[in-house]
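Next up is one chain by itself, shown in structure tokens, the form predicted in complex with the partner chain.
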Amino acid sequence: MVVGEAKLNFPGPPARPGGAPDFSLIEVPEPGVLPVPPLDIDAEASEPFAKGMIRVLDDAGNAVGPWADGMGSLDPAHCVQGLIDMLRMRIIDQRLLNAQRQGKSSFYLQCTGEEAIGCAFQRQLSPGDMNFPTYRQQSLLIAADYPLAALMGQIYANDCDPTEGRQLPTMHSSRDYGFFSISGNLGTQYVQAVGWAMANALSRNGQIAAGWIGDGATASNDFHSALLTASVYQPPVILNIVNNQWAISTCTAIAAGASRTYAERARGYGVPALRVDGNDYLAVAAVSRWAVERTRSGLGPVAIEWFTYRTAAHSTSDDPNAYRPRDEAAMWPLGDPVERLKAHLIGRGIWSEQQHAQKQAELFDEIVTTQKEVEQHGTFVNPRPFSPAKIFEGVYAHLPDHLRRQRQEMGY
């Protein structure tokens, strides 16, 4: 036995600003290798799926392997819809980022590079199912066909905002579109998704819930609480982990420690877990469909690690060039979800560069038109505020006397 000195480990990313991006430690398995497991797979048998990575699209844009042809996700209309959803998402992100830069909102947060995950997942859900998203899952709303005016109104905190200016931009809430009110406190909603799913099972309503958490917030106690209680009570919940490599400036190794994958961590709780190429729309769609079917069939929870990269800054308050190489995103080995699906569709002859450019222009016009209309209702630089007395509405179902007195003291 070699005897040495105790020495602490302080994990860091492979490269910092000024250095060359280095993803050599990331293993990218060949697409099409992993089979489609039986719906009732248990945690033990899910080991290869938690350690490996389910991928469908190869580098040439071909859909390969059992996940490609087994889940019906190659339907042309479905694929084109996916591309349009992602394009729409990307343009909206860009427009709202610009609006923040112009001072029209106080804050924005993009999901660039991660569009495939929310867009493909949402299209597999049914009305009544509920997501418990983080603030980077606005793509769920896009693929749920959430009204754009409501989404933008929330950013501008004007009267198009269904939550009437109560929350930081991007903290959306829509019961009708299966999008639980975002807290902004990381992790807390992961275990609430389990509770919601338990209520689904107790009331036998056939609905499922989906929890969402980032790789950084897997460090929170709520990650443990959610995985443990999902394992104990076996409710119909899908526990999604979006591993985008960065938690503001903190690299994923600080949350992962010496563990290999987050899916493996979930599997340690006795929850079957899979790891998926999150930049591969077809893989996301196929695995989501499989997970939804499993969960709705009463076969218990499942955890999915979506492996991706946060291309944009954490938020408009963040500058990633201060902590990672400027060109790291361009070197991400799993590519860009929009480009990959586009190449696939063109390769199949059901899409073309011309159609792509035309669709992009159409979406741009539609989004800009709506944006201009919504901005007429007020922006951060040109506010048309709600009555401040609104802050007293909904603290409780019925306004108690002490709040009535405070509202009067405020002058209303």
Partner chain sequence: MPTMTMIEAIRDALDVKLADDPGVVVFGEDVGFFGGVFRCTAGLQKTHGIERVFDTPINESAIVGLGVGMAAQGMKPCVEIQFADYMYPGFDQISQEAARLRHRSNQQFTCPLVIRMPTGGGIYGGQTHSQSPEALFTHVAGLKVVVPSNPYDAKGLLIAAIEDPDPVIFLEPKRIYNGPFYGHSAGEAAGWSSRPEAQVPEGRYTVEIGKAAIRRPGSAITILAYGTMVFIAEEAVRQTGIDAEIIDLRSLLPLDHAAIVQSVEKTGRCVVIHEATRTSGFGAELAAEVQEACFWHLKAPIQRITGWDAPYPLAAEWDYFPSPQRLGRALIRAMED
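Other form of same protein, the form predicted alone, not the form predicted in complex with the partner chain:
What follows is just the one chain, with no partners and no other molecules.
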């Protein structure tokens, strides 16, 4: 018997710095091919949706196929609002990135290129529903009309920050806006979302939960624990997987392993799953609406893989040019979500280049004005620290004697 030599596989990206971007292995199906499944679809029947990709917009910006037919996501007002949400998010990203580069804040993560996912999904939720996000889902807050001053104040950790400096930058928290406190430990929010959904089912309040995770963090134990628990107890939860191709400098092949898609992993736990073009605002809106209706109807969990690309660096501490071709983002085959929705609206005659330029200018002025006002309350360049007494607040309803003494010893 001949025994082969043992060897290890070390997955790598298709291209490195200096090379030509290569997306030839990515299969991009034609839009409008997959039907709208019944709300009560099970994991086995969801196989073509987990292996394929739901798309609505074609290359000319037209909405085609069954997901486009009769969907409220095609309402002109909804589409225009979606474009405005994404434009606002993109300008905020750039302004806060610039502020970090100027030394006014310590850290920032952009969601550039992924705006359609959070913006379209959030617009399908109802008050009381709860997102359990990662640090790259600030678009959920933007589409929820979260106050911009509060979002920026948390980045600067000044007195505009509702958390009063208790959280790390970009790790927002707002129960009133359905945004659960972000944790720096990746994956934890997945099991928390399932637990919250289980509580909703027991209380019969009609609310649902939405968990969020990146492709890299699907390698964590929490991802699998959440899927198993959701499969067993069937709570009202949508389990979102944002596959943006990169986990910091590690390509998606590391976390994916031999799996063709991340959606297929959910099917392995008995959870129906769909895979969606995450740069197609209409596809995201249509599938989100379908998933929310299914989940709120008591039909159990569903998983959605949003297929997209992380255009910007992982964070302000990262240089993507060190591990991928400099022009790779521009070559992404699914395009830019803002430009695709813009082309669709212009094609329908409900938007124009002039309106687009005017709205961009209005949003820019609004955001810059708010940013300047917030920065007057303190930045890293001009700090206005919170009182040290704040560390004793917000934990106990009645401060214990030993902590009261410590505060007094500090002079507060």
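Think of the rigid core as the biggest set of C-alphas that the two forms share within 1.5 Å after superposition. Not measured: the values here are computed from a predicted model. Residue numbers count along the first chain shown, from 1.
Aligning on the core only, does the CA of G394 end up 2 angstroms or more away between these two forms? G394 C-alpha, core-superposed: shift of 2 Å or more.
Return yes or no for A15: a CA shift of at least 2 Å between these two forms, with the rigid core superposed? A15 C-alpha, core-superposed: shift of less than 2 Å.
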